[in-house]
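Shown here is one chain on its own, the form predicted alone, set out as structure tokens.
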Amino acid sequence: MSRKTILHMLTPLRQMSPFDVNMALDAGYDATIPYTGVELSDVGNLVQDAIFSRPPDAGVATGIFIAGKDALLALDMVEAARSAMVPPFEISVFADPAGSFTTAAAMVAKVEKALAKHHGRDLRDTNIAIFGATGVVGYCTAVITAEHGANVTLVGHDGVERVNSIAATIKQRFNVTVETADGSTEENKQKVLAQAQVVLAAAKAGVQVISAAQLGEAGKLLVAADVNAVPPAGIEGVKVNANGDPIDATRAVALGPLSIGNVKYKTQAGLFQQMIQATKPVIFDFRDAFTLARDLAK
């Protein structure tokens, strides 16, 4: 008997995504629910009732969607999900908290393709800063770059305090090492351009936290990819639909939110077909993400 495919989406917000509801019933779901105001605490019982209610064959036709905005919380919920399980009554989690985990994925994954297009190198041994560092698109690029062997910077724009935090939870959790720079001036945030072959903007929509001219002082950059489609542009001149795109009087190539949103688009919709195709219960956060964006990146 085939069963219908339920999607159970917790969010700690008071709403639920519009965009993930609508990327869930596309992918294929035939039912998603929105929990609201969802606590770590409150996880192990949604879940438990989730897995009690049907029977172990149909685990791969259930499944739990983890929302909100903070980055650390949607893990915690997914090992609190995690740890609810009780084989063989298992369900498919997946966690993509303000479509960051897709995001990040996503712009690692263009960033690694013109990487190897433009410049026949990957991530490893490469300095990577990332501006909008206190974020959770931002936190994630951290883990997935640093994780590939490269050299990471998160530059706070407010001083060091909150991305030294930031720091010490990814080298906690990851046990992965990322630096910090002050990036409180213009001057200090030069210094930092000066180092970097590969910059990531994922600061708040509509700021712009680098200029055209400090780009072109970039003696060493060979990338600059930026999530922000809201005017302006968080490094000025990149265009929203850049896809590898020269940069004016720099040997360095641009990535948009456009061609980067693309892939995320695809990655968040294909990660939800895997779930309800799989064969068995899945678990899936911003690293199994990149996995498959690698695939979807061109």
Ligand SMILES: NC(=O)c1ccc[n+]([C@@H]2O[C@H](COP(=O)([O-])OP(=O)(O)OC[C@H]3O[C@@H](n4cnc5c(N)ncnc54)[C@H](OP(=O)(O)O)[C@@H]3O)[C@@H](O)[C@H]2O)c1
Given for the second form:
Amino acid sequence: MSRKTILHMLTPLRQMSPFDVNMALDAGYDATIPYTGVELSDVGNLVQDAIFSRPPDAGVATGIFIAGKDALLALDMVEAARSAMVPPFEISVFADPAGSFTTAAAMVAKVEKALAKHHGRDLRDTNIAIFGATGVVGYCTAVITAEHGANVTLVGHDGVERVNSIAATIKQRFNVTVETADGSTEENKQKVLAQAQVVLAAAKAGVQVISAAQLGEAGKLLVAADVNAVPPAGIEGVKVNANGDPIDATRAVALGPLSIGNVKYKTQAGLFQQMIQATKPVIFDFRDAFTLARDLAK
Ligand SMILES: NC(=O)c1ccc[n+]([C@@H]2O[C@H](COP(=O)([O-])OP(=O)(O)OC[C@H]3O[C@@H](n4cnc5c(N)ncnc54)[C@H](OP(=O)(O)O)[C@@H]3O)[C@@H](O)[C@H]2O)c1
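I have the form predicted alone already, so could you send the form predicted together with the ligand?
Below, the chain from earlier opens the complete complex, with every other chain and molecule after it.
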């Protein structure tokens, strides 16, 4: 018997993201149901409510999506959902808070491809500076790149205190070390850029964090990537659809938000489709997003 595919979409915020609802329905779910204001302690009960209402063989047609704007809370919710399963009553789970897991995965996959294609190297031992590092996309980008051997620096736009605390949570949770830097003045940013081989801009939409002049003086730069699609660009001069375009006066190439967004979109859609088509329940976080984004990035 063909079962309806149902996606229960949980967020700790006041509203579920229409972006995620559209993505899930377009990927093929028959029904998506938003649950807002969900706390970590609610997740177990919601999952058990979902698993026991359908026979075990329908578990694979039942999904939980975890949204919000906090990577660690989303990962804690994934663990709470995992612990609430009562085999053989199990369902699929996918976390992508504020699109950050798929966006970070897409940005890093595109950077990895550009490093290989234009500079014959990979992420390992590459100096990566992340601007917008206190945001959820920046956080996840830091974890993925550090887990793949890069020398990662979180650049704090308001000093080092907050990025130091984020670096400590990354060490505790993922056992990888990331450095921090004060990016609160133009002079300090320039010092970071002087050492960076890859610059990733994950700052708030519509905020320019790096000028073209600063980029021009980044002597070791190989790749600059920007995920902000709202003018002005996060990195001045990086066009929205840049896809390995040369950057003036450097040997670096640029990646813009629409070429990264194209892989992000396909990654999120692809993970929903994998959930729908799976023969056994699956659990996806940013690592699965990065695996798929690597296949999709060109
Ligand atoms: N291309 C795509 O497919 C795609 C998909 C999803 C998201 N995005 C974009 O990805 C970016 C990051 O998303 P997010 O959800 O992590 O964003 P966010 O939470 O709004 O902010 C990201 C970072 O920007 C910082 N910031 C705020 N004002 C700043 C300023 N004046 N100067 C420097 N940094 C500043 C924030 O610092 P505080 O912590 O102090 O606020 C935070 O570190 C956004 O531009 C978003 O539009 C792109």
